[in-house]
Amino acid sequence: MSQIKELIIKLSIADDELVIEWYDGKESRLYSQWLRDHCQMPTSINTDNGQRLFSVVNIPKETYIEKAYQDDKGNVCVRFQPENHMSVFSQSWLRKNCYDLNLHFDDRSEKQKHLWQKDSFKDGLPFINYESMCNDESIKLDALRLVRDIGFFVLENVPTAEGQVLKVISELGYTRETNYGALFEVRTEVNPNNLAYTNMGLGSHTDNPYRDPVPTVQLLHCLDSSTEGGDSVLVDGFKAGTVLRQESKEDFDILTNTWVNFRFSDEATDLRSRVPLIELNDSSEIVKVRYNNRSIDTIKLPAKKIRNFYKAYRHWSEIIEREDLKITFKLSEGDLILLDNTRIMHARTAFSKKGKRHLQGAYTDLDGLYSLLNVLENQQQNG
């Protein structure tokens, strides 16, 4: 008997469920409507792309399993009534996809990440050579895994040419254009519409929380760095969120359940959003953080909530500025930092008006990067 046939020890039907006893003693109880909805036959799914050819409303409410058995190849055959429809499932598909043995796919929450703080990079920050990343898909895969796992990496030896940041994005995903343009300049300006365009230091923050949806990836490419100061600072917002939860579950719950407004406006733009500072998934795991004291709008909450909110808000603001959570480094000419803007907070120290500090920035989104990551991992696994 083949290894595939041995995966399943016994099949039975109990009420409206298919019961599978597996080789390792585990049991699956699969609801008839779920099984019918996940039929793998060519009449139910497009064999080229795997997309369904029907809707759940096309499945009769009274659907039940008439019989189930294994064919001579070990596949599980299930006949559904009243349609008199036969579905054939491979054992490996059932084992991989049955809902009582497999967690839902999740590559965004805190539990899927490597949380870090200042002392986590004793072997140095994750620097990657730009040309190597462009020419070697295994190195590109390593870079994308860094985005997924720790939320950032730094490319070095990126040509210091105007617009080069957009070429970097084209290696990984797609440019997210905003009112700032496809790319934006980070250098001192007269009468700037954003404090980022001054030589002031900036506290830890995420970019553009006033957008819905927010750009999920930010890139900053250093073209000139001859001034004193202007060091880059990064904080793992997911780690900061776990610290807040540990120190005060009450404060954590307030920030995850209270929605506040952010706003950015100038003569040509008026952007607004209403979001929580810490966003959770259905398992109460952190999936997004937001903080930007420069663009939070007037806080308007019921009087009975305002004091507790400010207690939690102050606690959160204090945690993200703790030195033991920060990594600080200076971008040199040709360095480019790419970071997950839903997780990583960034800041900079003030810098001298003498010399030059010129960065070009741009945005892309995690869906493009994660898509490429999944494709490259699939290729590697299939060898």
The other form holds:
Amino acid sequence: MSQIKELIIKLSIADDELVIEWYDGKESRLYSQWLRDHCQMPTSINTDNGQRLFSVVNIPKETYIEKAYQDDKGNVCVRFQPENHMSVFSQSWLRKNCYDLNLHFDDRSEKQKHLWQKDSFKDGLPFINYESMCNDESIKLDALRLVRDIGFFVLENVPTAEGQVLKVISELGYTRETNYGALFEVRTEVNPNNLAYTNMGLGSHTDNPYRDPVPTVQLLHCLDSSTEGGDSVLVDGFKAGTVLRQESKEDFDILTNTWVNFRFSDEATDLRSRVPLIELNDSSEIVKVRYNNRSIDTIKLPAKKIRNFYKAYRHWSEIIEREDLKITFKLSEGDLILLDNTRIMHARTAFSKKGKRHLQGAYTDLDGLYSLLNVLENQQQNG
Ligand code: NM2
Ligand code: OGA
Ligand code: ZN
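I have the form predicted alone already, so could you send the form predicted in complex with N-oxalylglycine (OGA)?
In what comes next, the whole complex appears, and the chain from above leads the way.
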């Protein structure tokens, strides 16, 4: 505790801020209303679950800090008027949470990722052994970190039994059921409602952009693979987005600012969405990409925008098919690929009618996977 006591060198009040001089020379200036809003006392938060018991409108507008000092344990005591409310903050809480030294980072942003291209995998693909992942939490953590950092992994030795893809999801999160079912069979069908169910090649795409919200994780488990062709292709859509931005900021801006419609319909379904092909966060960083030439709806833009849109759209389509961005491999029986469908585009090459190719697919969502990743990382940090 004596270590914690030394975090703060000096406390003072300046206008509407609490000024903290930290042990390492850094300074924080914390706005009085922020500090009152983040009060950690049992009258302000439920101390069991950390949830706040009041709303910002309950804080008087004229709130000011009357007094601030450290008690004999080093805690920072702040008296707010006109409420006459005393808040006690630990020094470590203040250091971890003060907004001027700790901006929130966006774990979905391009900035937090290891962007990749073909030559990034010279030493092989990120494989994880299925049994090890199920039996060892540190391997599960490795797998989830791969999803966060590079956007995919390949599970090896998943038993080639029906429905295993749902078992894999139950290890990591929750199944996202759709009109295609909890699980769907990817193999050649007669009268398919989707070109995925033919032997045609499929260009690089993200799945289900016509659904809002989109399923954010896709799994494909290979049960049979004896055709010629039918190779799998992956592209890092965030990397592709950065290439587009470098080559033409104008094209990039058009795709982030223009919302387009996607649609999927069959007898029982009519799904529609309206979304940008490249989505940015509030710091203009890429957080989602979408592309699916098979299911983009009629493009209806103001006439004066159509030419420039087509220039940008063609540029984007051309980049995501570049050989130097693509990795190509053939799934073997028992392999299962899991990918971040907001980032990684996938494709497959056409395959022969001779032989058998059968994948079982399913969707889950990133929120469940990231939640488990956070829990496992917290556990690792706490001991
Ligand atoms: N399937 C395989 O998003 C798409 O339409 C791609 C999806 C039919 C569930 C295919
Ligand atoms: C899909 C798809 C790829 C494949 O089903 O969404 O893209 O390898 N399939 O068949
Ligand atoms: Zn697909």
